[in-house]
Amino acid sequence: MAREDEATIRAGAEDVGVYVHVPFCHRICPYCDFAVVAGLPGGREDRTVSVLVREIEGRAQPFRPASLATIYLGGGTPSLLRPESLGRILGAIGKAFPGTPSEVTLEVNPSTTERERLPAFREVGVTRLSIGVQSFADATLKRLGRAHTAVECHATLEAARRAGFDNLSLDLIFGAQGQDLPAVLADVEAALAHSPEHVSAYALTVEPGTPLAFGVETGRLVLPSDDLAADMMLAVADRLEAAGLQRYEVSNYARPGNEAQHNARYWQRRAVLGVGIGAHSYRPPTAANPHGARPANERDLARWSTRIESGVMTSPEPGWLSAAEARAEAAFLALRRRQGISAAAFSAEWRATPRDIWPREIENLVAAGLLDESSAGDLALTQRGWLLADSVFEHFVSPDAD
């Protein structure tokens, strides 16, 4: 049987993270560009499912004796499967790595099918659920092409607390066509009535491809001004934040204690072994391998099941990091955490500072006032720097390939 080499995951890794990609939905929304398969599971819900049991016996033994620290179920619509089925996969992961994991997430759309799983869920292992909600209002939802209604995404939050869930994470999206200020601030409002534990809030984000850009680039549809959905992040900030939900990331706020465990280990470049279409894994850097590597697996359906039934257990994208590719990431993703980057950490990693590697771009950045820059050269976004993340984060990436 093909396997990954063990040389190239750091020896001696104290613990991993699981990451299970269930490509099924009930529909694709316009805006997604995620590896997914439309349609309910029906009959290839248990191929697929003793396939993600086959990859995650075979790919497990290059990251041992690391622990098991986090496992998520994302997707697609994993809580489509059966509870019988995702207790095949958790069962899986917890033969392949010791130790019990402090956070199982599940994420869960509000639709009937799935709300009335909740209790079963919990009984498999689940703790955590991740909620697509988007929005509370039906006429956004539409927009956003969701199968689902205002009216199911509070029946869902309700009986998950029913079932026993205290760690809640809703999804909201802003800068939907047709929402305003008043809209986005009702969602966040009816977003807290529930008393969420974690609220990711994300603007909705043009993908190359996908329905929404089509519509977007022919002028059918017509989404709020930068403007607009500039002042809709920082309301949404001030009002979560005002009702106790830190901004920890970008996107992500939660009551203190509550930030998404699993979620952090991609920013802080831990190592996650990431199973089924479409998923990326993190294999932190050895001596072998001294910049680390990020695979991928095939988004097709069809090879990924092929592959690994075969026994080739090798991702088809190594995704091999250069040190230029390396650093960035340890820029960039720290500068996505309310932390920001610690001068001292990173300076013990790469052997010079922030500074040292890119003394322009963070002083152009500082000026426009996107950075703010301690006395130690610790580097964290400003207020405004959260409203243009991803342009300051461009800053670190370098075209050298060391």
Second form
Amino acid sequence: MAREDEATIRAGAEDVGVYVHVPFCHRICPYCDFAVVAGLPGGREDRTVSVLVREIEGRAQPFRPASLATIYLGGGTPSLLRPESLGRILGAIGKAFPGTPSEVTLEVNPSTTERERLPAFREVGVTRLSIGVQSFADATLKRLGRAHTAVECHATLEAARRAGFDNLSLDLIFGAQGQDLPAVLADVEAALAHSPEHVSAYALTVEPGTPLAFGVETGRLVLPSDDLAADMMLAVADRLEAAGLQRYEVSNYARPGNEAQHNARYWQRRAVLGVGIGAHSYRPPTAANPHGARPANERDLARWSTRIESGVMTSPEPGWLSAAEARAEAAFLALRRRQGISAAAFSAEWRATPRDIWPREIENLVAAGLLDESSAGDLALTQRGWLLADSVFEHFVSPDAD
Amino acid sequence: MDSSRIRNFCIIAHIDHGKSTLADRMLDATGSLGDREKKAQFLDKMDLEQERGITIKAQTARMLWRAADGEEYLLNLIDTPGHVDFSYEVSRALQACEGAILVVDATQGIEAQTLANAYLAIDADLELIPVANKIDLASADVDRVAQEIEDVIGLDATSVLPVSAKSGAGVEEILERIVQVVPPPRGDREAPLRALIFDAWFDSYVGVAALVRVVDGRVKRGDQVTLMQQGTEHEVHEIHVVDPHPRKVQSLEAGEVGVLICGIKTLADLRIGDTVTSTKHGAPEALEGFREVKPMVFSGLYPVEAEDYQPLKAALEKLRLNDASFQYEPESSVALGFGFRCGFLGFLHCEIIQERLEREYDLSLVTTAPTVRYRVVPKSGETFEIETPAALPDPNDIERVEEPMILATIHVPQEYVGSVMALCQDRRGTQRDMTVHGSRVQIRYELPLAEVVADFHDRIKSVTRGYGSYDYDVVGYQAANLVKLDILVNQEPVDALSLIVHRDKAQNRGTELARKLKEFIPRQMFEVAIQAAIGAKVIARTTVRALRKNVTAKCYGGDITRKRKLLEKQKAGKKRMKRVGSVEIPQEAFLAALKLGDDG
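Now show me the form predicted in complex with the partner chain; what you just gave was the form predicted alone.
Full assembly next; the chain just shown is listed first.
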């Protein structure tokens, strides 16, 4: 399947996904390095939504005439917005692009207020929820600095089903302080009890500059070893697959047909308009811009608002890609997916097979048991390759000049 | 000036006992320096010398002193290098003098170099003027030190002059004493020219400048002269005296000290200790005591960044212009790339060169473990010498290996004798004798040079809380059970880490090196075996287990650019690593392993 759909995509017939970044968080998680603003939106809500609407209107032009494929409302905590605010945003997107989106995802935290709004969110057009469960163990939630409890997780999942959502995703984190393998598997079991259509299982990542990183550097926090984290990843994958959730990306599992369509756009390098602070867009190649671009927004709420309100719609960082950069991204983003790199689709875009470009690298990675190569030259990560994906990807980029 | 009113003298002292400060006070007292120059230690030319507080190259200065007898005397101060690595240069400088001021810190007492230098001076028949310095300090004990000087060196305690080089107190008394007790230069002004070269340096305008003491005869501008050891002929272009600024003169006569400029292009074309004579009707015999100075300590110097190879080469060329005693030749290492094998007079000399390269030339260097010159007696064929572990043949082809030995003289307060002896035993030392002088003890040990090159001096200082001091003489070669210790990663030898060690120490050393490397080699996609081996026999091993997990959990919109940049950075980092076989080893691993060599 991969071959045809990627070939079609590269051939043109573009559609667009829209990512809306809602920056507010009731509290900021100690491991988070996203563009977020602490506190409830409160008095800032209406102005922020107006700016988002204005940005959608102002920045849609370069993506036209694409039809609307997906919408993703992320953050931050977009479910902190009132349903009518979400309605305004979705309305603006609907006006900016023709067509009906096949997926409208909203990220939700398991809190009481948000839970009560779920039916209303469905009313305004949300079709899929991504619930930030992280764990079903209160001790782990506390260590992760999350505000919610296990009871609220269960309640939110149940409320979502009651509200009629038939496409639920939940996020799990493994590798937190104090977690062992049984604890991680217990979280997986608790998740499976809700029969989710989709699970994202993320290894806790220490991002530089976060409180988590500080804790680890100063030795106040001791996370499970990499070896244990590897065991966790393998065990999580085994269990989810056994339950019929197929691993279709490094951290993502779904029942066939329930793969996240919006997120798949990132790995397939399909057009995405990102609005809100710190949001990134992806503009596929055009004649003027032969290797595509990843424009990035301001990360500061005040600066971003001022910029959009004064009508400046260009991004402060245009993010033009060079051929080598785009090619490297094509390789490592494709390899994150189960399908991997289709040699035919790759050749269609780059006029050379991956083997032509990285002969020695591919040879070594295949020999090292990290990559599988089909007779057609298609490449995919092996079981061990999933665990060492970054060590594999490194071979496809050019070293940084500085 | 009539040679009866010339006095040639030097100042000898243990490091930090105040030699350079005293020299400055003398220049001061004789009105030889302007005020501006007084703030600095005038005789220490290089920044580095000032920082380390030692004098690397001998300098000289002449002063005029109107003595109590009403006559004006010409005092030639000949400065000598202060470290044991430069003892040959010290001995040559002493040859240029008739007297020596022996400076002893009145708060410390006699130290190893005090004694070593005093013996050198006595051997050279110099008149010694003992001085107890730093009397301005509360902890000074002039009487005790004077008694020590009498007991240990045999100079009358009542003749010891109390001085404060810092304040200048007692300096005039020293100048008077010089006039009274230091004999005027002997030497025959009518005999054929014989001048001793006791120092030389490179000047970018005039080429090599040779500091000489005219022993017999005279030399004047325009003369044709011959360097007797070197066998080369030159014309004397310029003659200078230094008082203390260089001043051109027409000639130098027996007894005088000055600088000859003879159009010599590089320092390598001239030897310290050589005799200058007239080409026509020259002296039949050269002055005694000439010795070929050979490097004793060897080490590989490699640029951290490969592109610094050419700058390093240029810097070495430049340094050698001014220091003919260090040698270098290109060398390459699988692990470290292209660099140079360098030979030094001693470990301090090695450190100085390294620091100058890093500081003055802004280079980052990796230095391999210092080694000495071993003598290899093969089962068949002639004995040969090696300066690098790589050159040691297979053990089966070797009859025996001999290593250079030193006789170390160590001075310590009594309470540290035990720890010093333990240190010397650990370094394969054999005790020669022990003499007690009051509360201080002199211990002499015969030790392999290889055991002291890296850090012995520091260790002595540390086990004696800074009160111990040490000096050495090279005393020949001795056979020892020496082996080449190789470090292998996944069966590939890491050439830069090979060492020649005593068999008894190989096990410990190998284990330590393997452990250190393990600490710094990041986990790779496969298991990395680190082994220490003698020939084919593995004596220590450890492993860096294969990396199991290295994956970014999330990679959506905003993560992609960042992720790509991280991957690029990660790859650039790997590119800077050295590859031995397929194993990537970061520079820090080498630095740490080589540092371990220093720690012993």
